[in-house]
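Taking the form predicted alone, here's one chain by itself in structure tokens.
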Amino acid sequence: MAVKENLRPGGRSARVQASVHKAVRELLADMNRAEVTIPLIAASAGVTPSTIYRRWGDLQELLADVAVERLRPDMQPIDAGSGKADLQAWAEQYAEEMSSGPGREMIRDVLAAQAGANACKCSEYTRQQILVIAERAKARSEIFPDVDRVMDDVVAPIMYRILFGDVPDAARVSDLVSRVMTTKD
């Protein structure tokens, strides 16, 4: 089941949604992932189990609805003075954020959803800070390689990394980096 957009800002929905989140990540916080349940973050969070239901479906889809929240960058990527040196800095951050213990428990909840919703809200996280970093390089007319192409060529080699081998090391980041702005298209 997809989780339902707020059809309200505000309002009801908007305070339900706020406070099964609290709830869920004060439980994860307090004890074992496999113990939480929704009975568990209902009661916590004040509301019935029908209502958790009725909105996310289950709980893998509500996990999944948290960590694309906590998933949600809360400041523009850092301006360090250059295209590189912007992009440089955030796949830095990006990699280590994402390779951490809690980064890659979101990144399983994200991906073990049935809907494919979430996965993709991540993405347009990362995207539009693809995106600041670009404009930015292109208002001091510099060179910057395509989004997608950052996507391909840093953001999934990081990505890849941290789901199936090792954290990327710092080394190995900024070679990503350095080739996908060498790079001509």
Second form
2 protein chains.
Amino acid sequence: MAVKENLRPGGRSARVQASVHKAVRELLADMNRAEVTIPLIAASAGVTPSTIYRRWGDLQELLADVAVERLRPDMQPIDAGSGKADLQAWAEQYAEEMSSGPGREMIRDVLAAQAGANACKCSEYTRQQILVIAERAKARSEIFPDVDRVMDDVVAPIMYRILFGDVPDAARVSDLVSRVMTTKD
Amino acid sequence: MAVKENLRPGGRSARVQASVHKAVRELLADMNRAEVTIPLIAASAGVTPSTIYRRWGDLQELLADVAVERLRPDMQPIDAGSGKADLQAWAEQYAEEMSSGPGREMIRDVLAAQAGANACKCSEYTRQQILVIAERAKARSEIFPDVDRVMDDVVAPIMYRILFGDVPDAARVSDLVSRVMTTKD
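The form predicted in complex with a further copy of the same chain is what I need now, so please give it after the form predicted alone.
Next comes the full complex, this chain leading.
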């Protein structure tokens, strides 16, 4: 659906992208990622390998491009009645999704690409989610910490633990949220 | 030097590792990492490719193994007279080193490997450094935050920014350190 909506008149480029992304997702579902190659993707997407090389440069960039699309949030943060409850619910879901097997693979793909653009995009998606929560809190006349502060104090520790081999459990996440909600400066 | 010290009697395995690591470091200094292959490394190290495959599994694991060795701190944190000054000096250096080109490549290599063991080791090195600072502060009868707290509040935000496309500047790092040194709980 989203694909059709993105098509501009004569959007051959958008169709190529959609078809290549779809091929990557299907291949990753079916086989070990180490076996996925650009020729395989090209054959499955019905394009030539050179089309893929021209557009994405290499396999790693293409995987990062697909991963960042999958990391794009598909919903607004749940409205749980208060800024703290919203942040709590959001952070729990974020920690769970990102520390899952597919979550870790997507993060790894995004970070493995040489160009950092996709990593920025990924962080920006997260920031946008926090911003929605912050604005909702403001609309309720609540006090809510600065978005940067939430990124540093809640998002960064969760992501650091996931990347460097720990699992951020629910109690830990809850503690991070409580702390950021009570900081004064 | 370090290599010889690590040799156990009959330490053929340690010699192979040292020789392969050295070959990787030299090749990475000379050429683009995308051009570095296991056959090239094997030729340069004077071992067979199958020796490398047997021991490391694949190129990514080998690169992660080399990167984590390079990320191992080669000095104690500087003693700057107080826990806060020590942490400040350490955090500045950490942010600088990790956000440099070679620093980013090493982190990327460590995180790109499927097995997470090297990422854990890397985080453990960092933790050990903080622990040294904490114990020094304790010996001076200073108050110093919990090591986990420092990991969450100083290390994680620095690493998150580096990985997701931002640069943690000196003022930011200094702010993170000041905050963790004044938290009460």
